[in-house]
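Given next, in structure tokens, is a single chain: the form predicted on its own.
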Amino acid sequence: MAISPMRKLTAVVLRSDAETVIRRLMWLSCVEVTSPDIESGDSSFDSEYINAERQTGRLDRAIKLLKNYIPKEKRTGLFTRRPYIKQERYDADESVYAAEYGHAERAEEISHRSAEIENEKISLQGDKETLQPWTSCPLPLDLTGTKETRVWFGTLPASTTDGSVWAAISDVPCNVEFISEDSGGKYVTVIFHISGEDAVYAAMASLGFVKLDRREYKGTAAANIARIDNEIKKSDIEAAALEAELYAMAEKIDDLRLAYDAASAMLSVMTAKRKLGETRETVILTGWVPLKATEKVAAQLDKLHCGYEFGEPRAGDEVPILLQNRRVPALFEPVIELYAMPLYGTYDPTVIMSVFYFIIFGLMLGDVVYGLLLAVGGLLAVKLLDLNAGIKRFVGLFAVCGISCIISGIFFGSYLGDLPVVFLDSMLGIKINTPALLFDPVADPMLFLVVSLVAGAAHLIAGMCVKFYILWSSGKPFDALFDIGSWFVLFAGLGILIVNREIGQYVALAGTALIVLTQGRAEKNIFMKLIKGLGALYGIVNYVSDLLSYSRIMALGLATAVIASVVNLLATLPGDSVIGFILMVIILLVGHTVNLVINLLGTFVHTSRLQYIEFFGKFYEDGGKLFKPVRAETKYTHVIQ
């Protein structure tokens, strides 16, 4: 339909009423708060924003932690619907949710402590593994020697032989005691007189001896292992107690979810408050309101002690864009949002774009069963699932496009590709012709190419018609007639050539002359007028290039049909036995699911591309920003106002 007219709201509010005003505007969901055009430093509301952000984050982390401890009756599933809560609960003072904030803080403490316990246990297990080979050693690990002797604990490489050890220490005054061995090496103690320490060190180093780090150990290895086992047991008991506490907290998960949504609403309010201009006693609120919503915004502001006014956008204002379309075309608005919003005051192409999107989508993914899955599945998802507004629009978009797929599938005789023909022939021995009402794209790809190019030509001409309308309605009739109308004459002549060569030539020549003679009308020099006109005629190459881009309709349509045909062939190869039927069902389910998913993505991307490049390229003025009103984005509940 159109881009909603906007009004600039300016309000002066007492500081004490600032939060109340923003909350009321938040529940209206029709005011985008912006920063005022005045110099300002840091907001005095920053600390409130940081606190709201901290509370929201803490509650979010607590809910994610507790989801594994939620009782079965409180777990949410695919078909679980969010509860409806009155608005007053979200506006309640923070003290109302003090218990929930406390639970969230405690859950965070438990999470940190649980991580510490796990790290401690890993460290203790490592120590235990280190000490395990020394359990048969009767000497305390902290023993370093006596007044005249030294004791070393350490390891030798596993490949070390007893003979090599005795040979190395044969001339050294020391004793080597083998404690144990495993794949990691041989564990030994070395006792020697302090006078021969250097010689002992040299001999043992030549064998690859590595000392054991004994700084943390007191007593024998067996005693240390017993101590470690006791500490691990205490850690397990503490971890079990913390887990039990989490299970108890999870019983109150619904309260935490409500508290999160309330904190999220508070965060939205604080985000808007940071944008307010400030004086000592008042704040200045500026923002944008759709024209149709000014009355209800005024009704709310009239209830408060504030002064306000609605003004027209001024030159240089960055006016946000809100598209206004009826129910079905509105489903196609996300396609525009994914590209770029139009500039304020320009043309909204949603309605006409949605018609061609619908047609082209069906041509690319034309199959009755695929279309039924999209249409019926989309409608059921909207009805049965608790989807947010953004996802719901996309699901609705695919559901509507599913209808287009059904229509194209009937025309092209595609029911899971050529499954009816292949099944009856291979499994039942019955031969039938294609059920297509028009033609089979796989059997006649050139005709499908013609259909694709005809659809593309109509799409391009529609874009030019929009440009003609924009120029004419903006008070530039000559630009519309010469810049667009002359091309229409040329294209009409080329079309008539197919029916009547003589008339078509004259009409095409007339269009060519109009282009050459009018495209340089802004130039003063007659030669420059002619040169620019001839240069503009070269634009026909761009039109031909744009038209050829629509051959991708044929490519995507054939890809869908051919892959479906291959799946059907593979599914019917096992024959008409019981096992053959079972395998057929499995292959059909897997194959067609993959085909639908892959080509659904390709169809969405390429249908959108044809809108963005070929269609929008003829008239679209982008650069607008999406209208984002301050609103409470609830995640776990619905708001009843």
Given for the second form:
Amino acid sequence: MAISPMRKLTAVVLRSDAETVIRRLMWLSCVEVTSPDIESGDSSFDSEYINAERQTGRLDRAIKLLKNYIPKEKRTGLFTRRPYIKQERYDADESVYAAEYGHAERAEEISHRSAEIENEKISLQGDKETLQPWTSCPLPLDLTGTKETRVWFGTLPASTTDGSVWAAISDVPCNVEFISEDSGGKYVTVIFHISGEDAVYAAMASLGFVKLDRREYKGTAAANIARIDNEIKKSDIEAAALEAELYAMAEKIDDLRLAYDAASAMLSVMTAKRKLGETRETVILTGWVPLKATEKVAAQLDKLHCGYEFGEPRAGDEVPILLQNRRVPALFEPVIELYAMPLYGTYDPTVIMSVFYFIIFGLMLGDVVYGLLLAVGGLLAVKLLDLNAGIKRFVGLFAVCGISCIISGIFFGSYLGDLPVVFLDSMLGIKINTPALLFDPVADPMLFLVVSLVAGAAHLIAGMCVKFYILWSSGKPFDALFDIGSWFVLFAGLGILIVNREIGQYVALAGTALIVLTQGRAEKNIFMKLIKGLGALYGIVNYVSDLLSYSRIMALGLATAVIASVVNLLATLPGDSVIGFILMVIILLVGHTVNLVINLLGTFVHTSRLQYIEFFGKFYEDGGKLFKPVRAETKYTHVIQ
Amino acid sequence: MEPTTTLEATYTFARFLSEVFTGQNLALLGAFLAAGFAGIGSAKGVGNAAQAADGLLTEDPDMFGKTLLLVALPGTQGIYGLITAFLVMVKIGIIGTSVELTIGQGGYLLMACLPIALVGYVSADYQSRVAVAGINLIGKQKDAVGKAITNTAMVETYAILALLVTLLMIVFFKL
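Switch from the form predicted on its own to the form predicted in complex with the partner chain and give that structure.
All chains and molecules follow, beginning with the one already shown.
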């Protein structure tokens, strides 16, 4: 119903108790720890924090690495539920998880070693490919020659022919032996007397001879290849052993997951601990606690024998914002969190916004079946799937809005678009009218536009009413009457104008006069007062453009209906045979799923936008920070307290 | 050239024109412009936004859900174009019962398609720039998703208004 009042907690705790205190408060999930106002340099708890961060990171990487080695029955899927674990297990001393930390460290080593092995193998394979053409060469690769001779290994271009080689070396004393050839060229050994080296060099260079770099090798190519094969085999065996180790480790994935959640709880504690103020023997904890939770927190602090006090927020304090609403309006809080939190002490618009969000959402996506899918699907998802908290809130929001879609679908006669009409007509030859309680928007779009704008006008006026209320209750009744009330008189006049020209005219004129006469009241000079007043009248342009912005309700509503009707038309085209019927079902399923997804996106974005720009623009004061209490963010388990 | 042949050629050309520019074909041209240009704009837009999102995902793979909406937003213009094209096809009987159109009527439908064709193309492009900026924004501040989406949706307003104009013109089209 409102923004929760906050109390500033200051507690003095013995150094040795600091961790226990924060841990207890963490399980209450209602204290946001802030840094104290006192000057402080580096926290002496930095190293503990870094250690916790390292452990969490290592466990996280290990769990991700082991994901592919987990046995089938332990894999997590859409329907897997996270286990419930007692709180003590998270509070347990780190030594309890020593085995898991060890596993995580070992997993990291294995991951590094596997990468090394992979690289070694690639380099060995490369060597093997280089040596392959030389397999049949009987000369050892490290043979450079004898006292009087030299031996070269190398390649000639693939285009070289025997003839061209003989021609080039005809008057050079050397022996060229062809070993093998492939697309890379011809592999040859050249043997010559040292006295002819220059001539041989020139002759071979003219053929395009490239020397083989043999420095790394000893023995014949065949022997080297055998050695390489052996090494590759050894690498494979090692890799297989490492992999087996990972599979064995993955058997205990549940323990690792619990260890991760315990470590991340520890990280939460350490993050808070770092923010403590320090004296030699004590630490000073400052933070924010919602008023409702102060008793709980006090009880806990008493138990731990801490000195503490709760203070009222002072001017200049950056008080975190916690919205407190009943169950159903609370479902709409994510919409506000997506935008920006209100300032502390200002108005919480959740309830009034949720009403309009509900209505506008339904108008944009008004269809009974789509609504049922959202509502029932959302409900089932929340019941059957173990969704994480953030997603759950949005699923809940859409499920509630689904109800609005159903209502609006009944009013405007949309059941998967115009499926009943089209189906009865094409399959059974029965002509019926759209089963609308009010009217069919596709047949009468102008009326639908009017409905959209009326909803918009109500939304805008509600926004102005909120502003009126804010001004009035903050002791500015004149501001409320003049700034908002005068516009209401003008709007009322314009409204009456439609029914009764004469009365409306006068009321509208009275409103206009009121605006011109009051809006310059801050100015001292009489002329400035008048100019300012006339200028304010120009503000009507803003109201008109705000109102026209609501025409998007009609455009998006029609878009939903038109795509649905096109899908229905396409689906019923194949005719009333068995194949036609099967085709129809397929087209309907695919078409309407796509339509729902596309328009859900548009509806969500534009319904939100109408709140943010048009509605909040009238009164909202943003700039607050979301209340983020110290809490254990568990990823793989649920905590039983 | 003989005068008679010039006349004949002119006549043939005129007949060619009158066969190509039937009411039906003009309306189809409109449908093409709507689906085509709005679609091209959206393809460009989603492409840009998706590239930016992938850039962010290399750093932080968990941001996929948050960037998804921003990537999808410039895609709506293409859908608006598609709706328009479908409506035109239904009106002129490509889908459903066939009808005859005069050139004037075909021209009317062509004109009716222009707002979403032009505005869809341009707005998708601009919207994608805002989406890219928004993706960069949430790369730096994870909590700013709502603001990034709202700003991106601001551009979309004009595509919706153009769609509104187009839809009204087509829905109120009388044969």
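Superpose the two forms; the largest set of C-alphas matching within 1.5 Å is the rigid core. Positions refer to the first chain, counted from 1. It should be emphasised that the depicted structure is a prediction, and the values quoted were computed from it without experimental measurement.
S.K.: Could you check whether T130 sits in the same rigid part as P313 when the chain is split into two bodies between the two forms?
M.R.: No, the two residues fall in separate rigid parts.
S.K.: Superposing the larger rigid part on its C-alpha atoms, how much does the smaller part rotate between the two forms? Whole degrees, please.
M.R.: After superposing the larger part, the smaller part appears rotated by 6 degrees.
S.K.: What Cα shift, in Å, does V188 show between the two forms once the core is superposed?
M.R.: Between its two positions, the C-alpha of V188 lies 3.8 Å apart after core fitting.
S.K.: Once the core is aligned, what is the C-alpha displacement of E148 between the two forms? Give it in Å to one decimal.
M.R.: After core superposition, the C-alpha of E148 moves 4.7 Å between the two forms.
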